[in-house]
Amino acid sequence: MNKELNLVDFLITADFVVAMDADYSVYTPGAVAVTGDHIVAAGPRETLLATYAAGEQLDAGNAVVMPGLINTHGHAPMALLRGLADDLRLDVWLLGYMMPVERDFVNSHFCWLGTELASAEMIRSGTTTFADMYYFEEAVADAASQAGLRAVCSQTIMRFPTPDATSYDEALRRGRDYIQRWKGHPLIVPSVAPHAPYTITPELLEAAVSLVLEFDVPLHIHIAETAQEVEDHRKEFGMPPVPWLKKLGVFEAKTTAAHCVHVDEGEIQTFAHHNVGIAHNPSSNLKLASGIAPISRMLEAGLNVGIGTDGPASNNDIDMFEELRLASFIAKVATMSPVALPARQTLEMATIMGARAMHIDDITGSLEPGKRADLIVVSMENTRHQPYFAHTGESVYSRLVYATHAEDVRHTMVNGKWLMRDRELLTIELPALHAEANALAGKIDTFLARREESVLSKLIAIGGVAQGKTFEIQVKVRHDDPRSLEKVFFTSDEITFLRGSNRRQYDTYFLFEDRWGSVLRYREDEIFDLQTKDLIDVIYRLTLTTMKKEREYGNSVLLSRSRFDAPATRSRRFYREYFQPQREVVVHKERRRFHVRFHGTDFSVNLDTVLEPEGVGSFLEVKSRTWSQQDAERKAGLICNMLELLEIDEGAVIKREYVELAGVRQQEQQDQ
């Protein structure tokens, strides 16, 4: 008498089942039994046939069932922005780049749309689950679930105004409106993302752990991804990130840190004492030239190290595949051993391991019975996968990690829902997806150009900007000692004193060959106490005029117009590679500052040396500022008398600025 079989919905059978189990179970031939959104078991071919009969069965021949990879770390959305900026500096890409034009461009139909066409790519490169970082996140939720993919959904939250949020309470908000609506979705883990340790704040990172327990979901932040940011943390908080993080209770949640580049072995043990999963990016940190994490060392203290590709507009693309064999690649360089990272624990880091890291271990990563249905079929048919040797078991992971590509993936499955059949998407619109990307893409390209066509509408983009007085009158007059003439400011009866300070001052002149003539001048400002002479303060300052100049006065008293201020908070590298001038000049000057009252109007005296480039002397100045054309007009008069009390010469007098005077020093000195 024949045995009853079980019925399943789907019964898959394949040269070969590598289930990624704790006993790294690989059936040759195998097949996996699926009913609803699980998996009922997965075994040897023959014992399952024997087993079970299937609505629907799929014979795969030369091919591999596997769990679907785990994406632990990305940014989906940007998928819109791919290609947008390359070849830069991760500041000047993120500040210069992103995030001026996701504050003109990202919306909620912006995060869908990018999410859709990043579930797209996903799901033709074999990766079922993802997690995500961005703004908007109900809406990257809402598109992920609809495309089918398994997903932990991030809510970013920043100390600053975000496309979705206009201070970090706002977005606290948001997330905790979010979690509650979406916690318990077949397919999306709502979270919460502070975003970095330099775009929070102690507050909001308490904030936001106080959340993810409360309704105990996972917590996502990128951590110490480049050197310069663990040195800027160091030298604000007095510690690098990790230690940071630690005391703030960042890692009581279920955490999961991008990229951990630059850690030291202590702050590893601290992750695997917290069982803090880690996303790895091998592409992103090696395009943005980040670095190359630590993660052979971070294996060996046991720590649970995902597999990510970042955003696809710091990759380029979400190709797994592609990630696996460079991490493997990668980390055999770092250590100088090529037994580091065999192809079985990479593959291991991009499914069971990477379900770990971003804590949802118990519903995937594994072809084990009870867990969620998420598997693909990897064709073995190519010509790349020729010859095989089965004398090992491992061959069939190096087969997957040395020589699979994204379309080796002929079917795609996640919680017992096919959304891809012989490389056909079930669930996602394509052609439609590709035109509205595109057309966006032309509304992006448009406004860059615009932006591109001045150093102001470049200096507005990066923020903080503002106006200075509209008319700048000023003198400067070329003086062998004019420390001499200190004695004017104190004891003339016309010249009243009001204060005055030591300056050391370091300018970085940036010079564009536009219309305007623009001139950027970085400042680095050293300010000391004219009595004491003690340091009281260090200003860096961006400062955007023109070289020409509105009119002269007698005496040659020069009245320039649109001056723009913004705090430099980036180093003068950044200001470089962000804004590209045709010329730099460099002037290094000693300074003695004094405010005073001339007639009734107040006026700023400089009594300057500089120092770099040598030769080129040492100048009075005087300067005031208005926003009214016939207030300038008076103090240049003023100016006049003044120089005429201080018996100045009008030879003396000169009509150059100092970037002016060292340009043309510094092209003697490369003549000579």
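Here the structure is a predicted model, which is why all the values come from computation and not from measurement. Residue numbers count along the first chain shown, from 1. What changes on going to the form predicted in complex with a further copy of the same chain:
For the two-part rigid motion between the two forms, Thr166 is grouped with Arg384, each C-alpha going to the part with the better superposition fit.
Previous: the form predicted alone; requested now: the form predicted in complex with a further copy of the same chain:
Coming up is the bare chain, nothing alongside it.
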């Protein structure tokens, strides 16, 4: 070996070296010299061959050596939840699937395992650095560093209890401990992530900012992912999220803001002024129909916009090459200009600009002497890459952005260490990892299958359910003029009027063809004052019963069945999509409701007129509920007495419920 040559650990040569430095240097052919954890030189092949001797020389041939891709936003452990539920609305997906499963399954080991799974995919698809935001972030950091990846790992802080903290104070303590232990790690930058403006409080936010400023670590946050979020924020705080966050001092920190789909020009200027890095997530924003972020405008304003995959549960892979192509495509259609986000600028976003967005461009993002050796070798041998046009210097970028697949990545190096050679992972055992991930998926399948078995368990899964009294005594009589009965309640000696209200009830019955004949009623109950007719309140409730009565007694006035109530905190549309009923019946009615005392026992009396469907009619209902069968039978007797007093023949009692009466009527109307 020539004694004048400088010795380096690795010399990698290839037909193309794409440096992504300030001059956009492309060396054809080129070479990169690496020693220890850093790059010694990147330049023309002949120059480097004449300057360096290497412990190992890798001649990659028809390939590109380039900086590893930088994934600026994700939730790595959610790799374990990919494909769990797709093509759902954000709320159904999040509240119906992700959060219930997370509540039961996410622990430190889950996060470790999920990160290892995500790391395998990232290394194989050319990502060398990622930004993460999840729970048990120390486990994420541990798994990433063992896989050999560079990462900014942010411990999530929310105002709600999370799988790893019962309060945000606990989350902050956890964050502090974690930062103290990991700060200075060669691969991991610890960080905290106040989750999003709509899941935090100003106090929590201020505490998080003072924590990251104390340790000089970055801060990661979701901002303006959906139009709804921004609208809600405006309503609540009189301004969109960005000025609100600015006021709370968030942008004093080295911030990376994920999504920013719905931001205006002023907010973009605020980002620019405070050097807030942006993480643009094309697949996720499309798949969840969040919208298209105004990336071209942000770039014009000088923002550092990186590209991210978001969590693999909403993507569903972790493939930065796919995101690159998508970022360029959607910028073009969003501006209706095919010259928007050309290939070179797109690649820049995924490398050096991404590093800037994560505030770590001093160590990674380009092939320059002194930077950490985070690089990938991408083959140009696939048919997709043929032919090659050399007449423009842009061809190599266009090939990388428009025609390269993750599978073209042959070798991946982070911090001067090979993580993949010839597509073989060197730090992760795939078969065991896949097996463990699938075993866990099996348990989640069982959990969900059990839940899906009954409407009840799905109802319980989304929370707030209370079981109602089992025994129900009810009488329903058709009556042309139920209001004529009213005077009895005010004039009879035997009946005492306690209180009353006028109601307008909009009921939607979701019917299920399960073995219980489950019926889930979604009710909007508008309550008016009986006298003044003022609207007093609107109550939204879910009530789960069954069509099949468990038992019927005597004159059809007593039945026993399970009954579950919950406040309906979400929309009818949500419940429809989440529960997926086989059939739906809508009943609107006007109800005058009286609470009366009869022979010392309280009853509800309803005087109802069904408005929709038309032609169902008007009714008197007397009702009571109890936990005790004996009490139920006693009350059933009392109701019979009350009917006599009201001069109603017991034979006139109708055994069907409104959902049935309306269902029949609905069918008749359709048949006409």
